[in-house]
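First, one chain by itself: the form predicted on its own, in structure tokens.
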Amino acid sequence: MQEAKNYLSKLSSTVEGLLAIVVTDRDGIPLIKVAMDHVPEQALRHSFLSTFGSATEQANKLGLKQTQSVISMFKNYQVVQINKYPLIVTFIAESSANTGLLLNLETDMGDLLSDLQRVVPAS
């Protein structure tokens, strides 16, 4: 797991303004987390990280199909959450960070996410 954290730490330095990368299960339980010291603590809490899973379940019930990603913009921060069933990848960044680069990190994380998808049970 330390190797995965080191990889995410290196990856996080490739996007200016990226403050945290968190990979969770569907319930928002962190599996791997890499965060800068000045990331907002509220954004790393289970109650916040679990909302994406709940929102995608509700969207599915409305017949909107499976949600691929959600981008939330705030005054000082942005949160990009990507559905990699049964995982959720969350990027927390400064509002000035390049959102397209954040979305592209999903491709760079492909091997790591594939490994995690094999060991995390789908619910």
The other form holds:
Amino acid sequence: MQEAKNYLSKLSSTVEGLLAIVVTDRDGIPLIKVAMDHVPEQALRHSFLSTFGSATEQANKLGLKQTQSVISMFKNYQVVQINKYPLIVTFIAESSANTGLLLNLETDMGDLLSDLQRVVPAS
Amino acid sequence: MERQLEKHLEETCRVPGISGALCADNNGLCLAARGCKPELAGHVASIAQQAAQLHPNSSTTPVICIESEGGSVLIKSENDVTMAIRGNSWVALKPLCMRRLSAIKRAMGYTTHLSNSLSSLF
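Switching forms now, from the form predicted on its own to the form predicted together with the partner chain, please provide the structure.
What follows is the whole complex; the chain from before opens it.
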């Protein structure tokens, strides 16, 4: 697990403005978390992270099939959440960070996420 | 909505020697891509932003040329749009990149005003 955290730490330094990477289950319970000191603490809580599940449930009813990602832009921060069922990958970054690069990090985390997907039971 | 933008990219890719073109916004999200993977938009925008920091007081943004064995890529950003053109020779690409970026921004409703000083870079 420490190796995974070290890898995510290195990955987070590749995108300027990226503050935290959190891999959680559907309920928002973190499996791995790498965060800088000045990341807003409320954004790391399971009550915030689990909103992705409810949002995707509703979004799936739009008739556009499965939700792949949700990008939320706020005044000072942006939150990019990627659906890797049964996991949710959340990137918290400054609003000026490159959103395209954040989305591309999913590819770099591919192997790690495959291993974690096997571990977490799908409900 | 993006038909005009895609039409411009199609016209760009029809030019001999051009193998691909991509437009990205300032968030690194792909606006349109032809002959290029849309996932490259983040990297293109990031390169343009990093290069602009080399001369932060400059009134114009730089034209970035990346040459490799496989070809050349020319990247230029203007206001909120970054364009990348992939082809064989950067010498041929540069004026095309400038014209296409201008046309694409008009298509997107932006007004452009390309400074003549850009040509002094080459």
